[in-house]
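Only one chain comes next, encoded as structure tokens, the form predicted alone.
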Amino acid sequence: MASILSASNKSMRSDGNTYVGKRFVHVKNPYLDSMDEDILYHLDLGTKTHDLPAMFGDVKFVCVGGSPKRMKAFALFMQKELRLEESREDIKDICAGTDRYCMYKIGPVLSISHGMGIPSISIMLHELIKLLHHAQCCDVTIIRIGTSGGIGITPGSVVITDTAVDSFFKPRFEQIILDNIVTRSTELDKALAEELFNYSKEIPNFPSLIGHTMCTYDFYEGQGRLDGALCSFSREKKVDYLKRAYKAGIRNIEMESTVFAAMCRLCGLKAAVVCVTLLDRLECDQINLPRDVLEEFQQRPQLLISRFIKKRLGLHDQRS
């Protein structure tokens, strides 16, 4: 643990070196300075409840995704890979207090689950940076893991993504605030989704590429799907808007990526998007795999990024 500890406490570049400086997560909330208490509700967390830098001050690596269920199984692959003492008993949920979402702290990685999309990530996003900001956080990376539909890729391809795009294909977040749209990049690290790539190329079996990922408000008729209750489109529309959106880079369709590229990225937090495709959508809408395939396919982004964490650690050619 010590060394782990250490190590996580330099200051990192994308490229692994060392430089002198911290990066801090910001808020942009001038509000937050003059609370007495900041209560993270939805965390079951709080400033006068919980000792935040105390039990967060040393983390480095924070990874989402979706379903709790998975982000305890990578909790428990990075408690391996880590080699820490604590046996598999003792990973605790942080935020058991709540049924919103989960939390799991190994060493220096933060691991939380946010729910399927955009509301839910986005209010997990704001109590998250939060928490990062009250912690004193410094150098913080965030990687969100999941699974994605593809467009004209083989199935159990992980997609790196350079750009988060909307459903017209553009790279923006429009949210409503009060009565006024409000618009804001979604540009992600493009070191750190070359390094994740580079790394990619180490693993065995292991198909991977960058490319845009679209983030859509629905899964049905939002991603064109012809199988929901609903369906206001032909399929020859659904072809064609699937074929535009591959010419124009996108590789793989979600629901999370906008709000949080454009979260992290007016927060201070490198960040980076890594999703593994379950079906290629200009062949068909449903994921038909089997439960073992599936699995298997799910672990890939887990995979890479346990890579890339050790990688940042100095602790990947030990295991080797």
Contents of the next structure:
2 protein chains.
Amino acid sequence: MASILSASNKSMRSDGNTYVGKRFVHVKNPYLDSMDEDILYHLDLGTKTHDLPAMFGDVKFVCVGGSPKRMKAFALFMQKELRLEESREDIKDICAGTDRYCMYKIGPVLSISHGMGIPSISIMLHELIKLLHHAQCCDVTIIRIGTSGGIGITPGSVVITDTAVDSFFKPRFEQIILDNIVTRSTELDKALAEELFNYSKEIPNFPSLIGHTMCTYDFYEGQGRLDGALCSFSREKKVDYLKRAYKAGIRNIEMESTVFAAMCRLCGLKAAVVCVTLLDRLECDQINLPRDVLEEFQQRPQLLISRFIKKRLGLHDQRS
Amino acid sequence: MASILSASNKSMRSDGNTYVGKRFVHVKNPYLDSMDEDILYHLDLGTKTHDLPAMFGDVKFVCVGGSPKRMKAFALFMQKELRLEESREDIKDICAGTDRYCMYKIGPVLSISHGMGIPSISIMLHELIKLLHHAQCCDVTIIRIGTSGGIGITPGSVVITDTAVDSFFKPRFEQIILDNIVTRSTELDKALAEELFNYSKEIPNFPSLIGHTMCTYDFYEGQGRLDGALCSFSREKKVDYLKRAYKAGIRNIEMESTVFAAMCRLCGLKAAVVCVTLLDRLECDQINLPRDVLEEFQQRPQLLISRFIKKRLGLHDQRS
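Show the same protein again, this time as the form predicted together with another copy of the chain rather than the form predicted alone.
Now the complete complex, all chains and molecules, led by this one.
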């Protein structure tokens, strides 16, 4: 079973490096095209109820993040940045029929929320990837813009992930399929990470770096916090763990990057993870910055991705 | 490390059976009480900014569910059922400052959303349990009311969980703490499950049963769906897996019950899981019922829990 996906993964890797022509989104499911209808339940969309190619065929950039409010703010920001305000298009939540996720479309940019944690983003990604496939989208870049805890770096720093690693510092995502565990690679697109890092250097007062990102299944015990409802380890054990993570090249911790990297890689989507850090976990566990500082920090990944999209669209001379 | 929690777990177990007097919520974290302030970041509440005992001290029933809209609907329903409408209290989202979760309080009932998946509910539970502890709540019952996929039972059936099991049909939750894996029991309160089952029999046209509930980390590959963006197994393998699950006593599949059972058990909260099934996974993978049928199904767990709360409060003669 696992070998099917691993094999296609290898061929995609060389695709990625030698790419010419249109790169479509791959679904890796032999059953899908024989289905009479595909209901994307958690997005409240479907192949019979919606004309997906007409609605989404021109999408080139997908930006995802945990918080619905933040992804709406990003959509409004992109509308301004791409000078699409004059179209007086209302920013409407395309998934308004469900409260599981929200989705906004601004020209070629899709902004979607994914909730918190691997299972939540994984449901969204399955349905998003099918959506891009049904809509016959090509050459799509997908970027997660999120928040995270930093390790040994100043709060407010933006970490561009080269590789997502698990709690054991390994670059892998363990997917349970039926009752088997299948290990998938979590490598991200290195060229895209470099490109984003270079653009970040053009923005004044924008601390940024490339590093490994650790993805955990929980915020408290799994990230070594001493302030959860449960805590069975000492402060020393916590600090030892975080210092070992730092030595392994990890610069921030969040809760979605491994499955995001693994799924996008398998489906031929060029992917990046760009997260701002809200605290330095070597210093503290609680997020206690004033709200306005937190707000400004959370805009940093948006600022970088906006610059990236405008460069890609050849709009960089107008406002950058 | 793990032994600390296992040991207290055992003593709690006998507590649970021989309980007399007030049963407080236990946090199992020696660091917590020495903290000057505790910011419950994802609930937008804190010990310095809010008078938690005044706000929450009288809470006796906590109901949690994935969808924010559904948990608001449940709060409105309970307001009616408990005849608290005349107080003209606005149903306000107590966590309005954040979009991670929503929370409503109706007299002794707290209704909170938890998003989808183990990591998402786990963050909420850590902060909820600390909230109940800071507010000095006692004798609290917590119930997850959710949706699920059934196995071999009619859609619309309500499953009251006796034991939550993982993808390997084991009654355990594997919690990663730093880089160790700690196994926790997922047994739920049997007496509470029986009580709920008995009440369910009093409601006309209310198909219900007690069974095991399987909790997975994802909705597609992890639950043997043939309609995800990725699918590497055959229809036969899927059916074989689900039939083995049925033989093991599993009657429904969802994505939060193991960590919910494990954490509530460790913290001395009497807990139950009551989920309606939206489809029979032996028959299909897609949720394609008309919206009004889905709505009615989703009200079933609410109906049962409302009856339970009214009985506990001695209000069962008024409206039941």
